[in-house]
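As a starting point, one isolated chain is supplied in C-alpha cells, in the form predicted on its own.
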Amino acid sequence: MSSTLDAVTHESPAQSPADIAATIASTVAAPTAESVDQESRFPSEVIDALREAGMLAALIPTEDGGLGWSLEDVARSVTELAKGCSSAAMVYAMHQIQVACLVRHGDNDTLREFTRRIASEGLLLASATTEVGIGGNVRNSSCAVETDGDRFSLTKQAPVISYGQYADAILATARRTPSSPPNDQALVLCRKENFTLEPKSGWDALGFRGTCSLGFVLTVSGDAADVLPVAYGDISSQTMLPVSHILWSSLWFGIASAASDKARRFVQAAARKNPDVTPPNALRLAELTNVLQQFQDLVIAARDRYMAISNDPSRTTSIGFAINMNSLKVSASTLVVDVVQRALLICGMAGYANHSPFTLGRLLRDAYGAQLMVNNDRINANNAQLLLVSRG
C-alpha cells in the first residue's frame, strides 16, 4: 500500500487529481472491487488510501492543511474511483459533500478547528438526512436539537447512515429548537467521541454493498458551537443539493465509462478474431459511445454552471437553478442504467456471466441504485411543483 502511494504523491509530483485517483482506483480499488461487493464490507484499503494521498481533504483549503481542490477536481476523481469500485467512489463523494458543507457554512472558531483536523488527521464524515417518520423528505425533520447552556443534545433515529460505523464525525440534520416547525432545520456536527450508534437495521442490498448503510439510532451531546450557524435551509440550497447531484452525476458516469469500456475491448477484441470483417455489435458499440458523449456533456455543463455561480446566493438559491440541479439527478440516474444495459447487449453472455474479463453483474447492480438514492420519483415531484411558480 504505501509504496503505491509513494509513487502517486511524491514520485509523480506533476499527476493531476483525477491521475492521482486513477492510479488508486487501478491499483487498489479494482482489485478489491469484488470483495467488496460479495462481502458487502467497508472498502478500508481504497478509503485508507485516499487518507494517505491526503484526498479525504481534498475541498479543504491550502491554509488549513488541505489540498485546495476545486470541485472539478474532485468530481473527476470520483469518476476515475468509479471505474475501480464504485462503493468506495460513493463512500468518497458523500464524505466531500459533507466537507463542502464544513468549509463554506462551518462559520465559527470551533467548527474551522474541527476542519483543519479533518486534513490533518484524515477524518471520514458521514451524514444523517434521512429519519423514521419523515416520509423521505430530508427537508423535514422530527427530532430536535436540545441546548442547555453551552451543550447542545440530539437523539435520532435514521433509517440509513452510509458507512456511520467507520466515520470520525456525522452531520446530522434536526429542528432547530424542540419548538421549531418540521422545515426549520439545523446541521449538526457530531463528533465521534460525543455520538452512540445503536444499530437497528442491516444492509444487504442489491448494490453499492460497501457503503454498509445500515439504520441507527444516533445519540450524541456536545458542545453548542457544533450547531452550525447557518439554517439548514440554506446549506441545502447552495451547498449540499448541488453538491451532491454533481458528484453522484460523475460517480455514475464513472460506472459508464467502466461498462463502456468493456464494451468497447469485447468488440475490438471480436475484429482481432475476423479482421475482414466488422463485427455485428460494433454498431450498437457506436450508439453506445453516442450515450455516454450525451452524458458526460450533461454532467461537465451541470457542473460548470454550479461552480460559475457557487459564491452567490441569489442564484444558487433561485427556484430556476433548483430544478436545473433537480434534472441533473433524474437524468444522470437514467443514463447510468441505459449505458450500461447497452453494454450488456453488446457484451452478452459474457457480460452476463459473473466470472467473465467482461462480466457487468456488480455495474449493472450499482446503475440500478442510483434512481433510488433520494427516489427520482419524489425529485420529478419538486420539480413538478417548481414548475408552477417558475418564471422560465
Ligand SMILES: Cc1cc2nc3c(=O)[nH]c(=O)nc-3n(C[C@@H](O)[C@H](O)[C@H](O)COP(=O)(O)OP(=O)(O)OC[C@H]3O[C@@H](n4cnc5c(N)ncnc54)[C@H](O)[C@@H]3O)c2cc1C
Given for the second form:
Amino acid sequence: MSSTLDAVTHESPAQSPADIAATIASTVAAPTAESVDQESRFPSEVIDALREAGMLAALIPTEDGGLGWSLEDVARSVTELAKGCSSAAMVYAMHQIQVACLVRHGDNDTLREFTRRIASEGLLLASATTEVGIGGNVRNSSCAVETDGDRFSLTKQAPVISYGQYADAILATARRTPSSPPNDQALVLCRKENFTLEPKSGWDALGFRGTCSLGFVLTVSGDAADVLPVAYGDISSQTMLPVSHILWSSLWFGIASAASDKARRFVQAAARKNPDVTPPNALRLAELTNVLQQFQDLVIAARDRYMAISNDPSRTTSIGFAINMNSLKVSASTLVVDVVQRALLICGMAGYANHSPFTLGRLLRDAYGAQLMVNNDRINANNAQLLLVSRG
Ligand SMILES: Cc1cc2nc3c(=O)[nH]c(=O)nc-3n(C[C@@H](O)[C@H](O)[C@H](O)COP(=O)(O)OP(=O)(O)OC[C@H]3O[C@@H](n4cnc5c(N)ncnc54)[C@H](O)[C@@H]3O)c2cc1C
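Having seen the form predicted on its own, please provide the structure of the form predicted together with this ligand.
And the full complex, kicking off with our chain again.
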C-alpha cells in the first residue's frame, strides 16, 4: 500500500475515522475517479486502500477483529470518500450495509465465524435485494430458498448486483421456502466459493459508473446455516433500511459538498480578479450554502435518531420511524440534485465543460442515481400507506 496510507493508519493513530477516509479520498479516490467514471471500471485502488486500513471491517466489533467503529464514524467516512469518488464511496457504503446486517442478525456460529473472516481477510460483500419482475419492491421475492437436510440452494434473477463479480459474498433476499408467500423472506449469505454469476446485462450507465452494477442470474448452494434465521422483514426495518438510507444520504451529502466546494472556489476566484466588486454569483453561493446546511442537518439528525434507538426493536419497527427513514431517503436524494444544479449555475460553462477544474458533469450524473436507488415513487407510495394508519 502507498506510504501515504501507511502514514495515516500506522504513524498517526490519533486520526479520526473521517480523517483517515479523507486522506484515502484525496490520495487514492480523487486521482482515480475520472478513469473509474470514463472506463466504468471497479475502483479497485480505493477498495484496496480501505481494506489495507481495515475499514472493510469498520462496523465489526474489535473482539471479532474489526475496528469497532460506530455508524456515525462510517457515515462520516462515506461522506469524505464521496468527495473523492462517489462510485467508490457507494461500493463502500453498500458493503457496510451488508456488514451491519450480519453483525446484528447473523446469529449462529457459522455466520459469526464468517463475520470474523470479513475482518481477518478483508472480504467485500455485495447485495441482491431487487429481482426481475419485482423491481424495487424489495419487501417481496419471487425466488425461493430450497432446503434439503443441512444444505440449501437458490437461483435468483437479479437485475442489478453492484460489483457482484468483485464480491467475496452476496447477501440475497428470497422467499424462505418454495411454499412461502412473497413477503415471507429470508436473507441468504451466498459465499463466492458457493455461487456462480451468469451475466445477463451490462453496465454502461449515466452515473455511478464504477459500481459495475450488472444484471446476473445468481445460483448458489451451501450450508443451510448461511440462511439468516431472523425474518428479512425484521432485518430490513431494524437494520438494512435505516442503515442504507443513512449511509446513502451521507454519501449524497458528500457529492453535494464536493459540488459546493467547486462553486465556492469559482466565486472566490472571480472575487480575487476584481476585489472591489462582490461577484453576482456570490448571492447564489449563499443560497446554495443554505440548502447544503439544511441537507447536512437532515442527515445528522436522522443518523442520531437511529443511533439512539438502534438496539430497541420496539422503536425501530414503529410506523413513525419507518416514515422518518423513508422521508430521509426521498429528501436527501432530491437535495443532492438541487445542490449540484445550483453549483452548475454558479460555475456556468466552467462547470458544464468536461475538462475544467470546475467540471460538475460526473457529480450531476451520479446525483441523479439517488432517486432511483429504490425509486422515490415506491418509497413515497410506502409512506402513503403508512400514513393512513400512523398516529403521528
Ligand atoms: C447505482 C445503482 C446501484 C444499484 N445497486 C444495486 C444492488 O447492488 N443490488 C440490488 O439489488 N439493486 C441495486 N440497484 C437497483 C435498485 O436500487 C433499483 O431500485 C431496482 O433495480 C428497481 O429498478 P427499476 O427502477 O427498474 O424498477 P422499479 O422500482 O419498478 O421502478 C420503475 C418505475 O416503476 C414505477 N413503479 C412501479 N411500481 C410502482 C409502485 N408500486 N409504486 C410506485 N412506483 C412504481 C417507479 O416509479 C418507476 O418509475 C442499484 C441501483 C442503482 C441506481
